[in-house]
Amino acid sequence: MLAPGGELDTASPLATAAMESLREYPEFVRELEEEAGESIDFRRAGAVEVAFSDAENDALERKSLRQAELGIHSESCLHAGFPARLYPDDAVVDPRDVTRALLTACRRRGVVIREHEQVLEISRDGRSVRTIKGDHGSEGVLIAAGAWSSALLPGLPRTIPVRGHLISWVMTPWLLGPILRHGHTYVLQRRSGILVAGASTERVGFDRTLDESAIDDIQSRAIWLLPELGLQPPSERWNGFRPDIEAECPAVGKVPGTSVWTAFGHYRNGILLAPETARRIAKMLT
């Protein structure tokens, strides 16, 4: 989800960066598709956040007033007879498409991707990197290793893995238009018809075990939002680690006195913040 409407309601540097990044996304996708010669599932689908009680509706109304001051537009609507807020500017993108296209674009520009080569140590000045396959000299290092980032160099803001589960169904394309949200539950649909529901928030370290209770909880909440999902079992279930950080904002910038840059700690908004993070890092480097 590229959805500041579902994440932000107070002014902060993170909110400013998120709004800038959302505005940059159409051009980011256009340029990436052109460079890679691959299609990316991106569209400004909008989002509908539903209230199932008067108290929830009042809370949505109050939140919308705070969000309006940030430039997040929403309007009243109904969903299945319940009051709701429509966020027309929220969008969706398939992160697997983005990652695949970035890999292709980088290789076409001569970038060497060293996969499955674990980093053991980065020198304090950023001039060398030691991996399981040897030492590599460098003019500088950008640390962008998600929840693992702070382990690569002493003194960085500590990252904390926050596990989240997702499930998906193969459904008829265009069954769902906008993102559908209620509280911490959301469902969205890809262009292919795959419908994704989430999510959970679990502080369990780097444990990738699938938690059946978390999956069942997401499934029941998703079916409550979209009853058609109860007609068949999910086709895929997985989890991953959000990179939380012991700081107010993501660590995006240069480590003073070194040739090390950082771009991590985006928590739930890494995909949303990708274009603006890249723009800021590129500007610092050039």
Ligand SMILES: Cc1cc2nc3c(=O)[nH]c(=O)nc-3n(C[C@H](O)[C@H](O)[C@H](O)COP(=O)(O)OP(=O)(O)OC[C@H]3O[C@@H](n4cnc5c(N)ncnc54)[C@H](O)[C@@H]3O)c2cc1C
Given for the second form:
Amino acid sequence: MLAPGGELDTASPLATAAMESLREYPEFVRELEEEAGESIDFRRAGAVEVAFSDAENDALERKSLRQAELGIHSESCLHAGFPARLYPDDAVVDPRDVTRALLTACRRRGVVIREHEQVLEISRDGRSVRTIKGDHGSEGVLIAAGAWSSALLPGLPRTIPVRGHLISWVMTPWLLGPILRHGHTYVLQRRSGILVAGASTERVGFDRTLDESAIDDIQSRAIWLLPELGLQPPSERWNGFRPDIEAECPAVGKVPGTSVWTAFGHYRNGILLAPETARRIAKMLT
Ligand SMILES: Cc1cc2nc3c(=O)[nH]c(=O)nc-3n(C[C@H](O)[C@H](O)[C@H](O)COP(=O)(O)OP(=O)(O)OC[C@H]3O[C@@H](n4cnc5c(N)ncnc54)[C@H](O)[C@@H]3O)c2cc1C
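Given the form predicted on its own above, what does the protein look like in the form predicted together with the named molecule?
Following is the full complex, with the preceding chain placed first.
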């Protein structure tokens, strides 16, 4: 989801960057598709947040007033007879498409990508890197290792992995228009018809085990929102680590006095924040 509407309601550097990034997304996707020659599933689908009680509706209305100050537009609407808010500017993008297209575009520009070569150590000045395959001299290092980032160099703001599960179903395309959400539950549909539901929020360290109870919980919350999902079992279940950070906003910048740059700590919004983070880092590097 590229969803400031569902995710943000207080002024912060992160909220500013998120709004900027959402504005940049259409052009980012267009450029990337052109350079990679690959299609990216990106759609300004909007999002509908449903209220199932008067108290929830009041809370949604209060939130929308705070959001209006951040430039997040929303309107009252109805969903299945319940009051709801429509966020017309929220969007969906398939992060697997984006990552694949970035790999192709980078390779076409001559970037050498060494996959499965874990970095073990970075020198304090950023002039050398040790990986599982050996030592490399470098002109500089950009640390963008998500929840693993702070372990790579002493003194960085601490990153904390926050595990989240997702599940998906193969459904008829266009079953769902906008993202549908209620509290911590959301469902969205890809162009292919794949319908994704999330999510859980678990502080369990770097444990990648699938938690059946978390998955069952998401499944029943998703079926409550979209009863059609109860007609067949999910086709995929997976989890990942959101990179939370002990700081007010993601660490995007230069470590003073070194040739080390950082771009990590994007927590729940790293896909949304990708274009703006890239723009800021590129500006600093060039
Ligand atoms: C369930 C769930 C739902 C989410 N939903 C959304 C959403 O709707 N919208 C949104 O914007 N964001 C969402 N996020 C958050 C988003 O996925 C993250 O913010 C984003 O992936 C962070 O990107 P990153 O590149 O910083 O880190 P990552 O995506 O974690 O990538 C870090 C990479 O660094 C590699 N790495 C780590 N250590 C080393 C090392 N020592 N050497 C070499 N490589 C290393 C890792 O293997 C990994 O490939 C969600 C996350 C989860 C878990």
